[in-house]
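Just the one chain here, the form predicted alone, laid out as structure tokens.
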Amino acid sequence: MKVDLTIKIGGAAGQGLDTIGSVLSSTLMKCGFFVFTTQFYLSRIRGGHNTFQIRISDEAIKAMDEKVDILIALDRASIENHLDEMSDGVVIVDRDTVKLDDDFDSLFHVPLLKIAKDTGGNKLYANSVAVGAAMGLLCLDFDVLSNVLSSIFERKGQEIIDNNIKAAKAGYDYARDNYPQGCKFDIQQPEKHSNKMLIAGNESVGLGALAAGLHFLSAYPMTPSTGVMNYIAGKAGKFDLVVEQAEDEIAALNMAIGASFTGARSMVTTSGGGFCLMVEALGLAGITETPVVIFQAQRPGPATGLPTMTEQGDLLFAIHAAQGEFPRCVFAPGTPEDCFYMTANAFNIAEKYQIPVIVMSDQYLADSMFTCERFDASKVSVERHLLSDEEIKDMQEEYARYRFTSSGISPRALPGQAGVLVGADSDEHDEFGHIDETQENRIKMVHKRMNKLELLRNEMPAPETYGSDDAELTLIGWGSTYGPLVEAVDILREEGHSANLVHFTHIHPLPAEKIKEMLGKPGMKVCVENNRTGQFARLLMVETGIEMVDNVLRYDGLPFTPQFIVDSIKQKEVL
């Protein structure tokens, strides 16, 4: 990897971090770099200390680095909090507006506000000046930035475009003319990507739902899941679907269940606290065998917890939530590609087995942006598993919505189809949906529903292995930790250690026999997850009997970095 640089923008909410970060990320992507971004933000409209971090490389990158090469400091707190993350970097700061008591060699004064007023006549252009200055320090082609600004501000008119370009060019020239050694990072622009895009996890989930033929989405806004609802709502007209902002999460899931009962492909989006409220409705989907997809973006709890940070603390809750026992499926995508294809497949699984399917993400995966291949919608199939009118005409017996079958999957017709009466009841019911509280019927219905779980278990794929199968140390992870774990394995192998990764995306039901075959070999196993109690390690022990030699756990609201994992492994002395 010839190029591996990190740019961090620090400041208070409302200072334009997202604007600077988004423009810079898009520009660096257009320059041909692989780009990975993360955001740290507090739950307030203005104030606090937030960051937008961008890592670029000429090779594929999957996680954030801990070092910083360029810090764009919009306030004093950014320098106080992040200066120690730099060794030979540059701090871009407007010392006219950010008052500092001390001086450091890395500080590079760029009069952002003055340049903005001189070139565009408004302080609002200071963000473009900052982007231009960063591009100047990187010695990259300004025309790429100019084109990005033209595209972003196209709807605001030519004057706004011109002023932003003038401000950015002035910042670019200032950096090139005034930085003591010329441009700081003289890096070569790689060949431009032909089929790659920069996309966040939430957008990928939204695209997956659209590709799957989503008809109805209901949700109550809740960070960090809201991005999926917003993305799909923005496409609702084009894709002829309905997005409903419900009065609360209970209503949201009940609406989706109702829509699904009538044949609409339905989905809800929420986060941990909202999922708590949905639990009774989840049971309704279970006993009525109504397919529905639930997107659950985790954040640290309990209660409101840390609403804008990340954690994998809801896993066991999602598997066991709701009254009674009924089958469900839980996916945990690890990459934007997983978000797209697994969300699309979630609708097929939900309809095939007539169960709720939960897609578990978290703030880190939801908000981070990744450079990845463009998704191939032709790989997505739409499998409805519904009785056709012709099949109903050919039926030799009266239709029963909950017909006992060897698989447990009953033929599914829709209310309103000619020739059938589709009945349903949230009480225990017979094959026709009429209430039946006899012990014999209860046992048969429980068996019917749970039989589907064992069928589904056989369909669940084995986890993915990264690295040699016979490594001495196996790191185990699930969901969003995929990228940091891959890079941690690379670091360990470069240091001469024998290490690999076994990563899970299909969480429940676990294909226990396949897993025992993979992980039953000798060797040390360490589970890495973003929670305090090692929830996945406990699940793995219960389902397969496989025990970890140790766990690496993080629960401070922050995601893993590769270096954090490597350092933790070394501290535990398992190597």
The other form holds:
Amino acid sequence: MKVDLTIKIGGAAGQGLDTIGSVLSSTLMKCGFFVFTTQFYLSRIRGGHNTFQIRISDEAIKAMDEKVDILIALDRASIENHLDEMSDGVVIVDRDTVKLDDDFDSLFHVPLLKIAKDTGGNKLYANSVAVGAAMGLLCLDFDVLSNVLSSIFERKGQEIIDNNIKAAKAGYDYARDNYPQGCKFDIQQPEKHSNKMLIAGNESVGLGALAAGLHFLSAYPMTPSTGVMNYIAGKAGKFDLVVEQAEDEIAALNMAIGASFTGARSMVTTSGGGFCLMVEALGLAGITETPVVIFQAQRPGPATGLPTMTEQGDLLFAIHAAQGEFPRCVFAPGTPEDCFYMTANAFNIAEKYQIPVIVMSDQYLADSMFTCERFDASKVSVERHLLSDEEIKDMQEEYARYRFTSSGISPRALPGQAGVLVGADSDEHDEFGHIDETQENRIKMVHKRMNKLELLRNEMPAPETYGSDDAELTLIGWGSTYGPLVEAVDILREEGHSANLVHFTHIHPLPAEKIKEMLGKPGMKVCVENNRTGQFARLLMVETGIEMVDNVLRYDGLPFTPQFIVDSIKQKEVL
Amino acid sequence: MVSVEDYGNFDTAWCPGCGDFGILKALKRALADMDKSPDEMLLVSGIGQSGKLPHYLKCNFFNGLHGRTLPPATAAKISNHELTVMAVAGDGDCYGEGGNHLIHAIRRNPDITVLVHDNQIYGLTKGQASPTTQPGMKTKINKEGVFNRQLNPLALAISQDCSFVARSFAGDIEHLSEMIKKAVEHRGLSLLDILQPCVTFNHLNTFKWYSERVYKLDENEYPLNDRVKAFEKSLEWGERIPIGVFYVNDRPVFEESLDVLSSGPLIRNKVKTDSVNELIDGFM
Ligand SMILES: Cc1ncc(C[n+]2csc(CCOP(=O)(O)OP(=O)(O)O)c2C)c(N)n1
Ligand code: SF4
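Mind giving me the form predicted in complex with its partner chain, seeing as the form predicted alone was just shown?
So here's everything in the complex, that chain up top.
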């Protein structure tokens, strides 16, 4: 890696961190860099201290870094909180508006407000000045920024575009002319990569659902899942689907189930607390064998917990939620590509097995932006597993929604199709969906449903290995920690250790035999998870008997960084 | 022509003499009169003695959770609005556990019919008070008699501008089937509260008790879209209990606010892969 820089923007909610962050990150991406961004925000609309962090490199990057090279400080707290994260960096600060008692070598005063008023006409343009100044410090091509500003403000008219470009150019020139040693970061603009996109996990989930032909989404807003609902709602008109804001999460999942029963591809989006309210309806989907996709973006709990931070604390809950036993499927995508393709596939699995499928994300994956290979919607297949009108016409016997079959999967017809009556019941029922409380029927129905879980288990792929198969140390992780884990393995190997990663995205049902084959070999295993109790390690132990020598756990609300993982491993003295 | 027989004949798990039989009979008759064939009907119910009703009819049905009758019914209608959707609930189901959903279903106004078997008691769980139980009634739980004020579903619905509000009595099958027909034919959310004697657990509100009190509303008493008059009428309860249509309005129907349904049922819409690829290009 010739280039590996981190730019952090710090300020209060309402100061426009988001705008600066997204303009800067798409500009840097268009300059040809690999970009990775993360956000840290508090649960308030104004005030507090928030950050937007952008890491860029000329090579693929998958996680955030801990050291900061450029800090754009919109308030004093940004300097107080983050100065120690910088070794040899530059703090861009407007000393006219941010009053500071001390002077530090790294401070670089840029009169953001003054330039904004002089060039754009008012203070609103200060953010563009700041973006320009950062580009100036990096000595990158101004035209790229100018193009990004044009397209971002396209809808607001030419005057706004021109003012923003003027303000940004003035910031750019100010940095080029006034930074004492000229170009502080003398970096080469890399070759343009052609097939890359910059996208967050939430948007990727939304795109995946659209690619799968989503018909109906019902949800009640809850951070950090709301982005998916917002994204899909914004596209509803164009994609012929209905998004309904339900009165609560109980209604949301019951609605999605009702819509699915009549044939709609249905989904709900929620976070832990909302998922708690959905639990009874989850069981309803289970016993009525109604397909539905549940997107669950985790945040630290219990109850309201840390609303805007991250954790992987809901895994065992998701696997066990609801009374009784019934098949379900749990996916945990690790990257935006996973979010896209796995969400799309979740609909196929849900319909093939007529079960609920839970897609587990978390605040970190939901809100971070990754540079990744362009998704291709044409690669998504839509498999509905429904009886056609012709098949129904040729049916020899009366249609039974819960017909016993060798697989346990009953052919699915929809109410409204001529020639069939479709009945579903939350009580234990017979093949026609009518209440049947006999022991004989109960046992047969339980077998029928649970049989589907075993079929699904065979279909679940083995986890992915990163690095050589026979490393001495195997890191194990699941879901969103993929990026930091890959980089942690890279660091360890560069330091001469023999390490690899086995990463899980298909969490339930676990393909135990395949896993035992992969992980049954000798070697130290350490599970790395964003929770306090090592939930995935426990699950692996129960399902496969495979034991960890230790765990690396983080539960302070923050995501893993590669360095955090490496340092923790060293502390554990397993190396 | 659809006949009552098309809706089948089933053994039931109801107590002999239960008001639910009258509701079932009136419903079959109404559906046959309207020439609704079983495969265009979808009955959605919750849990309770009332919730079992769809099992005793040959038609499409979704028997879900206690209190959760309206959300799946609403969404089923959205996803295939060619179906005639009816929600069947008890007073505990619709006014207790599911009270929140009723309020919001009224706000949404989907074109579905809600039949509430209002027996003023919890039947299936053996006799606890429901939201419509008369204060003072003693139950196994309310040893000193129910303290809570009785919920007035009609007044509640009218106050929220529910699109169609009516009451009928399970002991008058003719009236009840007429009311069901009116409710189904009305476009928008139709709430039909049905006085239903529970012969096992409610010894106060019996067939006799109701028969002595119910009287039919005069259709010319006030214009049916007069909300204030309707509200006033809905407060009448005691020695005389009005049955009939209380209130009607022609508020826009939820499904009609959804442009995507104008070309046909939602479930027939196909994936727009090219458009998704265009969106993806926007992230490059
Ligand atoms: C979540 C939940 N809570 C409680 C119950 C138990 N339960 C079943 S039916 C019922 C009340 C039935 O009363 P109502 O809805 O008035 O119907 P009825 O039996 O009187 O027709 C209750 C409390 C349940 N099934 N689910
Ligand atoms: S308990 Fe009451 S409501 Fe239930 S079936 Fe018996 S009489 Fe009817």
